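Only one chain is given next, in structure tokens, and it is the form predicted alone.
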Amino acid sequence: MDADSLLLSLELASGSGQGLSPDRRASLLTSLMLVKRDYRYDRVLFWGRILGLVADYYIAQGLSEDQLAPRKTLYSLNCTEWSLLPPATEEMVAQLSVVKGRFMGDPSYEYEHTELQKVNEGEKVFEEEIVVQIKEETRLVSVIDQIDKAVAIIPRGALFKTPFGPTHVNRTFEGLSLSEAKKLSSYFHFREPVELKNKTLLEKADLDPSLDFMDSLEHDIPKGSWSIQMERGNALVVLRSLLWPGLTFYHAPRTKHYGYIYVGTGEKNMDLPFML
């Protein structure tokens, strides 16, 4: 959700129980304004909160003028002091696939994982147990990256792509109509396209290259991983991810108000294919 309209955004997302105390709201309003000024971001998004056993991580993201350029991620434990996180790497994500359970809430906490490695001594080959230590800060980077790639979404038309390549906020976007807002095909993944490149020329024929340049939600796997509900007498559409419980997207049809927030434990619902 956009930090410039934080209070309204939190109010629209409050139907899922994702609220903040008045002092946290006040701290976020001022601190995110300073983050935007100090780091010279074009936009700052309040991404959400990952719940820990000792403390919670509050997450914000900074966007450059090109909206699909890699986002900078920051975290805070008190909504006042923000620390920049390093970008996620494939090696980092692969290494952390073995870490399970809740976050502690301490960035310096280290998870211990035992790996078997083959060691050669002359002609003999034997396996040796090696204890690998993984910092919670590294796990935080990996989980945020996975959630962004899987369930960060925007409505169709909110961004437009220029012929020269960069993607900008569409200032003429006035919201989806009520009928469009009820369709999964009206929402896109807020990242570089993956599935779009595999489409045939015939499938791309009806697409507008300036608006339909990202992957739609309607072909997400597993099918049925999104829940769409109309609230407040059809004045608000809410999408909830069943794959990453805690991710809520909201949009008020025929208005510019939209956004998403994640409030959860940072754990993926691996059992979803068996629940549908």
The other form holds:
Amino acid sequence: MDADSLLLSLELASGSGQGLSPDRRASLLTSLMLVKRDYRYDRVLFWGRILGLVADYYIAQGLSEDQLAPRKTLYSLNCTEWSLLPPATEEMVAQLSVVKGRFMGDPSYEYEHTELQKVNEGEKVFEEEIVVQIKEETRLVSVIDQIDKAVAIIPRGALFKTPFGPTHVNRTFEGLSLSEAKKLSSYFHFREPVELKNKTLLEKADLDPSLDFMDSLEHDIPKGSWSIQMERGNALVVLRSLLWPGLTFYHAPRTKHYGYIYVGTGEKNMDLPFML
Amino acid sequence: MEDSTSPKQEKENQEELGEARRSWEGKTAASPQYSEPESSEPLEAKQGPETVRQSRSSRPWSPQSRARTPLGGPAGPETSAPAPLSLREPSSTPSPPAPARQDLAAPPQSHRTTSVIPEAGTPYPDPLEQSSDKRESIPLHTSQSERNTFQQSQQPKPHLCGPRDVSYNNAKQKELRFDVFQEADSNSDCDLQLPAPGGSEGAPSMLETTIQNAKAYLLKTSSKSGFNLYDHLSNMLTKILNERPENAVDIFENISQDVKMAHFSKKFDALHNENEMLPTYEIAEKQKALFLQGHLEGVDQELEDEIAENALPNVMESAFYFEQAGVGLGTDETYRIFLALKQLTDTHPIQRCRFWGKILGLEMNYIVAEVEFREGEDEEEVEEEDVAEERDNGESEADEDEEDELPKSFYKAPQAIPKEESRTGANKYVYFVCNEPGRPWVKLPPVIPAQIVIARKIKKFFTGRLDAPIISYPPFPGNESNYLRAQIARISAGTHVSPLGFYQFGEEEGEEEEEVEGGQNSFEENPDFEGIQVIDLVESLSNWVHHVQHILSQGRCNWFNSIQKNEEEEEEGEEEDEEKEEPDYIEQEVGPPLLTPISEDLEIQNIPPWTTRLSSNLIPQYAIAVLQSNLWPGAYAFSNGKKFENFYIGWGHKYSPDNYTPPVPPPVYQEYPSGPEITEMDDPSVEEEQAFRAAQEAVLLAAENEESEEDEDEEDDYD
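Having seen the form predicted alone, the form predicted in complex with the partner chain:
Everything in the complex follows now, all chains and molecules, and the chain you saw is the first one.
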């Protein structure tokens, strides 16, 4: 959610139950302003909160002018002092797959994972147990990256692409209409498109190149991993991800207000197919 | 001369103008394109609304000023006098010079109808108006109207644009512009009309022709949409000038799209929005009813005040504390839930009620209220138990009917563990749910041990509809309302905690070790509770205790011994694991007794079962202690030392770091005693059959031979 409209956004996203306490809210309002100034971001998003056993991580992201450029992620333990996180790499994500369980809440905590590795010594081949240590910070980075790639969404029309390349916020975005708001196809993943090129030519012909340049939610696997609900009659549409429980996206139709927030344990729900 | 007459003429002209303007406005009202100029005029005119009219009424004025300048003034109107006369309809002509000026003032309707009025042109009337400052912001439409009014068939003149720009700000050159206008008007007239009467004044130059062609092209109507570019551009520019967005050039295309869409949207308004907004209005009506309910019950107020003392909890207060912990539904929503709870307590005979929490679902969510009825009030019992038992026993019964023909199966369905009585154990409280505050509350049926046992083995999302079936393995006995109730029971048993000492056992109970059914499950508030320091609550988990009975793996809180008379046969009917299957004794399941501190809770793979926090590190003296359950994510409890409350918000599932594995179906059961009746044998092959038959025949033959021999012997004997 945009740091500029933090209070309203929190109010709209409160249907999921987990929000922020007043002191965190107050500190966020001030500290995000300062972050924006110090790092010279175009937009600062409050990404959410990852619950740890000892402490919670509060995550914010900064965007530059080009909305689809890689975002800078910052974390804080007290909503006042923010530290920049390194960008996610492939190996980080690969490493992460072996770590399970809750986050500790301490960024320097190290997870230990024993691996069996084949070691060649001369002619003998035997397996050795190697203990791999993964720092929690790394895990944090990869989890945030995974969540962003998987479930960060924006409504169709909120961003538009210029012929020069960069994507901009669409200032004439007036919100989705009610009938559009209930369809999964009006929401896009907020990331570089992955599946667009797989569409048939016929489908591509219908797309508007300035608006439809990202993947829509329609073809997400597993099907049914999004729950769309209308709250307050038809005045608010809320999408909750079932794959990463805790991610809530809200949008008030016919208005410009939209955003997403993640409040959860930072673990993927691998049991989703059993639960549907 | 002209000066003296000018005031009078001006007045007349203004009258004419007024008339003309009205007629002009009448015209513009007809088409939507004109509406914009009308609205834009008052907005944009810098000198106030009068200016706008001034711009029109400046027509009489400008001739006046021009009249002052000796040069082209009189010549212009004079020469053009005959032409407009023929064309002008509505206005009267008092005198020749006057009409000349009035020409300028009164736009002939015929011209106007044919000419396209909203022409996106450069700001025209500025030269007309008195101010010498730049008037670029003058609404285009007024300028157009200005220009249009001048589009009386004036003399043709080269070049609409050039002289206009040049002589823009110069008051002196008004008269020059006047010429320009005359010519320009005649030019534009020529564009649209059949040979304008005044068009014979001069041969059109190359430039002029180009302009005319260009304008004609712009005015060409699109065959697809019926628009033309000229209109569209003028609409767009009007919109931009009205709204003044920043960096308009960047969003130009979007504005263009918006203008195009605006032509269509109005027609569908009435039908479209009504359908979409209906649910909003419905829910708003229902919630309004919530707010009004307080006023309806004026008579019974006293009665209710007595009873309602304990009934309604202070939801807002708890919500305030939970907000400190970062948990909550938002103040408005909570208040509506508060009112809905009040409605619940008003309509049902409720002793105590509590806002249990919210369970999220796929299509709709559930708001759950935990309720304790008054003594003897809840006599509604759903006949669920029988259904479950019938399912289990159906198989054996069916077999027994056909005892004579089929082998009897010695499978005896495990005896269903009976559900606990209301007000005891897992059924201690009754739960009501609703999807949204304002909607009616639905009572959930009491929970059966079988349901709890199976609920432990499956993991399903709630859809939000209480009658949705639960399709799972092992098959869940019931639908979503039962599953919901079972999960609520599990969550309550696992996560409802209170500070140590808040509750105490009743006086008349025996020791905690007694295994009397129902002996351990009563507690009451401790009137002498003095509160615990918040710091202590946070630091040590032993300061919190469970105040809901633990559910045994049997599915009940109080042990039910299913062994009755036939102890041997009841062996199979057990669902507990790790059972020593001694025929005459089943080990009783024991759970942690009531009011055990939560420090005794088991860890989940090295993760502590509870996380404690202070709500705020910045102001610790007023902070509260917050407990989060790691076993049931979404379960919270707070205490400020004296008060406490539990709350749940989440999807309704237990946490497990490992992935869920569905249980494996059991192996095929030996139902019947093996014996020749049911043991399968292969059918004999052809050779075997033949051999068998041959053997039989041989035997038969042998028997016959013997008989025949005996007969023969007998016959021989008689001989």
